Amino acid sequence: MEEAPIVSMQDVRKRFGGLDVLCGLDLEVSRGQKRVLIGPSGAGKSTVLRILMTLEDIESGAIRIDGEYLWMPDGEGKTTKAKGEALRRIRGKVGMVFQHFNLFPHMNVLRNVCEAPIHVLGLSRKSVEERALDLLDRVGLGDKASAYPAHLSGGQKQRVAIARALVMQPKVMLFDEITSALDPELVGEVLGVLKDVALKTDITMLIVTHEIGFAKEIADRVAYVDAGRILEDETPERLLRNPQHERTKKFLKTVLTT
């Protein structure tokens, strides 16, 4: 018997003010899958990480993430999202990684990674800081542990926040455009560690980027996303070396030669 995806999205619509942004979005991602969605700017690929963080609602539709609803239809036309115990316990499975790091900058390094653990899990600070180290060990910053993020080039702090991220021991990682706000010197040492996650766990990812080549090497299916729908999703050697649609072999075609 197939297993259930840990995230599905069915039908999702979403519209700020006047914009449809997701227009009828239909997504699976399987248990321990990474998953790329590329596309242009503007296409709703942030938008869906956002609704599985719980950061923007929805018009319509239906989400679960491992099982539970976050969002579901009532069967009157409205669609109800999960609350209380059942909201905060999804909101547990799913991590977040974002462009511009978010870090506490009156906090060093090891206060940074550790403060949720500890405050949201209600987890031991001996034990929150054991794992803490060693996660920052992982993503080469076990000599930054008392270093504010004053002190810490962009490719750093992004690495504190994957540490951070990965510190609450989430079953869904979500990663946006996180190489986006490094100068290209930087870019490199970010993708490496995502790239050693990747290879390494068994975390769902679903990864917002621009970066073709490493979707190609780190992803099991990559989704080309354009006006909140998705219109192609394969392997990454089919869809980026034979696209089937338009817009995806354009799109492909301008990423690719600039």
Given for the second form:
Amino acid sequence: MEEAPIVSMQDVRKRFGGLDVLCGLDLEVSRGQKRVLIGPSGAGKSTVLRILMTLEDIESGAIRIDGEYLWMPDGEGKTTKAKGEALRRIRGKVGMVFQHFNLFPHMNVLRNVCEAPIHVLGLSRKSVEERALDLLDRVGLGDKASAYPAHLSGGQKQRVAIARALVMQPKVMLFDEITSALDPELVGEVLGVLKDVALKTDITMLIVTHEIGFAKEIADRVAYVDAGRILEDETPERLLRNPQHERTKKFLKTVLTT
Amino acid sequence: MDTLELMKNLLPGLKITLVITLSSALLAFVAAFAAGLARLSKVRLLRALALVYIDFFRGTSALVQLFWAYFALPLLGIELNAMTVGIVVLGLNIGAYGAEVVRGAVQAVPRNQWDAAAALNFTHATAMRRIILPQALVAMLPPFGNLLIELLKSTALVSLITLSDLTFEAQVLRASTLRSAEIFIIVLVIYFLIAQALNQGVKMIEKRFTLGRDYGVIE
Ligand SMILES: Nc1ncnc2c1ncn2[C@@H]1O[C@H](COP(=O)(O)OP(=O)(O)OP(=O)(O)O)[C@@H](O)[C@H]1O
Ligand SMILES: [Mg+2]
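Mind pulling up the form predicted in complex with the partner chain next to the form predicted alone we just looked at?
Below is the whole assembly, all chains and molecules, this chain first.
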């Protein structure tokens, strides 16, 4: 018997104002999988991640994370969100790295990383700081622990953000175009860290990116999202070499030539 | 009477002015946070109560509020001494303006900070306390500084509910010595100097709070 997927979205619909952003989206991610989402601007990729991070509500559909309902449908078209303890438990299994880092500007790097384990998980400062410094070393920022975000480059900020998410030991990590706000020369260092996490941990990863080459290197599967649906969902080799839909072909042509 | 002696005669008034300023400032600070955060609450009743408080105190004159609390409340059986009335009314009055400062500053913290906090599984209250408010505070301090000066200036009103503050003492002294020009120059300078001191105090706090962001690494 196959193991149940750690993330499952079924027939998810999401509107912003009058706009249908997700139109019956289905997505299953198995445990430990590195899944890349690609697709044109406005397709709904960020929305998918933000919904899984519990930052956005949905109109209808079912969403389960690690066996628990984040959104449970009632069979009559309505769906309700997990509340209270259940919501916090589910949220604790998911972590996210944002396009614009979203570091806490009033805290130095070490505190950015330690704040949540101490004040959310209630761990002791000493043990947390030790682990945080290890993680900072791992992302190449061991010497920046006492620097403030304002004094870091974009690439350094994003690596702090990755350490800050990792320290919470989520089962699922969401990465939303984490290199697209960076100067080109800083993209490599962040992708390097991401690759390290992908190869050396069994964390399930959902990665939205336009870096097709990178996707090819680390993804188990690549999903092509278009107009609020997943149009194709394949191994990177198959999707990149032999896309089935016209729209996928067109999209790949534009990203591969730029 | 030489100038020094004139100043000596003003000292008791100065003391009252300072006590009222600092005590009402403390009350105003608490009221500003309570009402400012209540305005942002999910609970409708809290929002409504805060709005009534803020609109009432901002929409009526501080002098009439003082008169009302001092002369009208006793008719309802609530008798407070002039000092208490001065501190409470001025504190609540400035607190109402402060509440809008608090609300504006909290709302001005970018949404993405809430997102980041939620992604790290902070509760709303902990996120507010540890992530949002410390950032909002930096934006609150300059307007708080202005309100503090407003408060200092409005303490002169308490002379009209029988308190012998600096302004009141100056009036008394003028009546007995007739040296109006000299006395009121002295009083102006004293108010000015207190205002400067308050300003400096707020600036120091501001510096302390922006340290990391402006001056880089703190060891
Ligand atoms: N908070 C919001 N309010 C209104 N509309 C929104 C909001 N967030 C997203 N949208 C709309 O939803 C659609 C999908 O947005 P989303 O950010 O998920 O796209 P995306 O695939 O991540 O695109 P990009 O590659 O540009 O990041 C877009 O049309 C966008 O304008
Ligand atoms: Mg996006």
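Computed from a predicted model, the values in this text were never measured in an experiment. What we label the rigid core is the largest C-alpha set whose atoms superpose within 1.5 Å from one form to the other. Residue numbers count along the first chain shown, from 1.
- After superposition on the rigid core, displacement of the C-alpha of Glu76 between the two forms amounts to 2 Å or more.
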